[in-house]
Every structure is written in structure tokens, then in C-alpha cells.
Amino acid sequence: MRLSASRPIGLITGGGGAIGSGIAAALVRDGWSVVLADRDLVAAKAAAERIGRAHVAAILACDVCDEASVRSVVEQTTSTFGRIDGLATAAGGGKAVGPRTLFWETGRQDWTLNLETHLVSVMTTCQAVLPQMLKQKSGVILNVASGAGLRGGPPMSRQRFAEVYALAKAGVIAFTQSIALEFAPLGVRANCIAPGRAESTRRTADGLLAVGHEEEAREPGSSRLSPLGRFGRSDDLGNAAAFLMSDRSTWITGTCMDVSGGIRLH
């Protein structure tokens, strides 16, 4: 398709998901062209009808578990456009999490399929789009963590069954602080978002308040609910990123942008 040359264009993994659709929707409102690359094309699909498919740039076939999936997706990006302006990598969730088991009761195929989920796919997709932005001396990667990286998960009761997406979300933010800190005096920026409890595909924000209040009635503070009284939406979350990914944040790297509602305060 013809795009104009004015337009940046942004790459998001996890594109047809709540929060990749979400980011997507705000960098288009930003000015952007998007590419929305997702294992699900009919959820990718969904969601550039959502988001207007003026601006929907491509929407690919990606598995961010499978490394050459994820190179495929870079190349014919750059291929295609000449260039990734952005990058936003917002796969994951869904059964990756892990098991809802005590940690010691675990294998190490249920810590595999969170790591590479959680952490190595977002290091894959840094390491097949780093190249093209280096040649551009230019460019701006968001990652997503989430507030288990920042304090080793949800609070009171949610906080079990946590440990190893805990330590995958720290890993994403370790990992985003070093390229943020290498590649600074390139012209690349990096930064991640945290959010706190956020709708998702499966779940939309209100219907997580009734599941919330349910869970209130049965352990109080138990729901992760904001202060704000809501939990997150995507655009929420969409606007934090596009934000950390638009010029007005260029004097931001190796942040990590908490999108709690409140939820902790630092």
C-alpha cells in the first residue's frame, strides 16, 4: 500500500491483543502507520478494523516464540517500508503465565513456556530490529513488563504462583535498561511499561470490575483494584506507550513507566 513518507512506522508484536491493538490505535491517532503482527490473524484482523485499516500498514503472521517467525516478520517490514521507526512488543499472557500451582510443584517446561514468552521473545524481537535502526541512527523500542517485574507480583493473595513470570517482567525491564543504555548514543531509545490489572481479550475492564468485586467480598484486597475505583483499559495503556514512543518523551530512556492507576506509588 502507499503511505506517506511523513508517517512513521511502528511495529507491534501481539498486535490483534488488548494491549498491542491499544498501543497500535494511540501511535495511529500519534500520526502513525502500524504493523500488526500476531500468531492470531483473526484477532489481528479484528483489531485493525478497529483501529481503521487506513493506517494498518500490514498485518503478518508471527509466532515471538519462534525466532525465525520474528525475523521473517522484521524483514518484510523493512523491506516493504524501508524502515521500523518503532517498536512495541505486546505478546504474551494467556496460558504463558503458568500454572495456577505452587511454585516447588512445577516443571521446567512450565518455566520454559513463560520465559520464552515473557522474556526471550521480547529479546529475539530487540535483537532482528536493532540492526535496521542502527543503520537508520534513529529509533524507539517499548517493551511490556508488568508490575510482577517491579515488586515480584500481584499483592496479598495474588502474589503466589508468581515466581517465574515475576522474574521474567524484571528481566524485561533489566534487559530494556541495558539497550536503553548501549544504544543511547546510536539514536535508539528504549523504555517498558508496567501496567497494573488491565482488560484483555478474554475480558473486558468491566467485566474484570465484577470479577474484582467478587474477589473483594471474598478477601479484601485481594482484586488489585486502582485507586482510581477501575482497572486498566487499553487505551490506557495505549497512550503511556505511544507517549514513551513520540517525540515529547525523547529526553526518556531506560524508563519503566508504572500504569497502575495508583496501585504503587514509588
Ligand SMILES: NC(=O)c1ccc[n+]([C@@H]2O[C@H](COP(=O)([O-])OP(=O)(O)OC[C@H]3O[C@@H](n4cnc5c(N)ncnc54)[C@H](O)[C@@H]3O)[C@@H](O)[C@H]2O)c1
Second form
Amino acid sequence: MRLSASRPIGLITGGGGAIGSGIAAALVRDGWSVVLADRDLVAAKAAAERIGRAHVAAILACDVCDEASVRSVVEQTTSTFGRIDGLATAAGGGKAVGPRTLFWETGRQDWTLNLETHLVSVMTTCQAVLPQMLKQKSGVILNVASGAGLRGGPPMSRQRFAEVYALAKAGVIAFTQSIALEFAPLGVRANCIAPGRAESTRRTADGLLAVGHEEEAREPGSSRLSPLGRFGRSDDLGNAAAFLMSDRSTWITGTCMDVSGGIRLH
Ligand SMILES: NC(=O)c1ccc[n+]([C@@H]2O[C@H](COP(=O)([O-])OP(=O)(O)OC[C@H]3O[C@@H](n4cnc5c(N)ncnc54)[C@H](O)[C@@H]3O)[C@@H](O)[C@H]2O)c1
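Following the display of the form predicted on its own, present the structure of the form predicted together with the named molecule.
Expanding to the full complex; the earlier chain stays at the top.
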């Protein structure tokens, strides 16, 4: 690992993914050094190349569903850099839990994988990082939720079968609000972003647009294209996350910022 003493240190789980690498890139632009943790090291190394190696302090193998692996990554980061200024949890996504299927055809095994990947992992990672942030009396946590956690998965066709995912993401929002309240007096802020439909390692934003048009032809209204005329790019999510992790948002905690290009208006 490289030492970058003067820059804040951000740990990003799922740092090899579209949203995780978007967050890492935005943090680097804001003057951070980042540690990318991912179970897919090839993806994490490719992300580091895109971001620019100078401020990627380390790339660490991590399975966020394995508590020992998460603790090891946090320990390696703190022992090398002496601090963790920010945590962004961006591991997961559709590829991690397999194709969606009818809820009544799924079982506990599917639910457990989804909940472990999208909810328990966030709890585990925050729990592992918090003691260091409390020691520092400062730190920012940014959890990646989803629109599904704000308003459920159905009824739009592309969101059907998202019951357990929606439950996990609603849990992420409630969990983040709770840690925000508990740890605010101790110097730690915690917020979420709730991305709308955005690019991932499975599909680029342009690829999503093509799929959206096909869906629209089959079922009008189902593609949920943003009024801005496109789907989300990793930078869109990265910039929102970096703002919530920055000193420009020091009076914002416990919020869930909807980053959906106006698909959902509250
Ligand atoms: N892309 C979207 O439309 C969208 C919308 C709302 C929410 N989200 C959420 O954003 C987060 C990131 O999704 P994405 O679109 O960047 O997906 P992605 O597939 O591009 O990236 C996910 C990354 O997480 C890693 N990962 C998966 N399981 C892991 C595990 N157990 N341990 C460690 N790493 C693991 C993958 O290797 C990958 O690099 C997910 O939580 C997803 O649910 C995405």
C-alpha cells in the first residue's frame, strides 16, 4: 500500500463496480486517496487504471458477506494509514444475487444471499469501521441504497420480483438513519444515496437506453426513463456520494439522497 499522508482516506467496498468506482473517482477528484475493496480483483484493478493509480492507495480482496474478510480489510487500512476518513459501501448489484424470479418461487437460500449481500454486509462494514472513526472523533459513511428501498420494487415490469432486494435496501436506509442519530454527537455522519436505474458492470448507460426502448415498446411506461432523457452514469452517483462525504455537507446526516435524474420526485 502507498502512504498518502495529506489526503483523507476513503474505503470503498464494491470499488471495482460501476457505482463504487464512480464514487472512488469522484473522491479522488475531491482530493482523497482511496482503498478499493472488492471480491473481483480484476474489476478493481481495471477501476484503479480508470481512476488513475496515483491516488488509489490500495486494492484489497474482500468478500463483504464474510465478516472476517471485512475486518481484515479495515485492519489493513487502519494499520497502514492510521485512519479511515470515509467509508462507501457499494458492493452488490444484480450480478451478485442472480436473476430475479417470482417471489413465491424463491426460498430462504435466495433471501439470505440477497439480504447478506445488500443489508448485512453494510451493517458488518459499518460496524468494523466505526471504532476507528470514533477514535478519530470524525468520519463519514455513505451507504448505497436504491430507489427500490424507498418505494418497493413492483409494479413496473423491470422492478418485479424485487421484494427481498427492496427490503434489504429499505433496511440500509433505516440502518443509516439510526447510526446517523447514534453517532452524530461523536463526530460521525452517515448518509445514503438511492440510485435510480444506472449503468453497472452488466450494462452501460447507453445499453440501458436500448433496453429501455425495448421495454417501452412492450409495456408503455415501464422503462422509467429519467425526464433528463438518459439513465445514470457512474459519475452521477459518484459526484452525489462525494458531496455527502465532503466538508460541503457537514450539516447533512441521516439523509437518503435520491439520485435518479428526476424519475422519482418526492
Ligand atoms: N446500477 C443500478 O441501476 C443501481 C440502482 C440502485 C442501486 N444500485 C446498487 O448499487 C450498488 C453497486 O451496484 P453497481 O450497479 O455498481 O453494480 P456492479 O455490478 O457494477 O458493481 C458491484 C461490485 O460489487 C462487487 N461485489 C458483489 N458482491 C460482492 C461481495 N460479496 N463482496 C465484495 N464485492 C462484491 C462486484 O464484484 C462488483 O465489482 C449495489 O448495492 C446495487 O444494489 C445499483
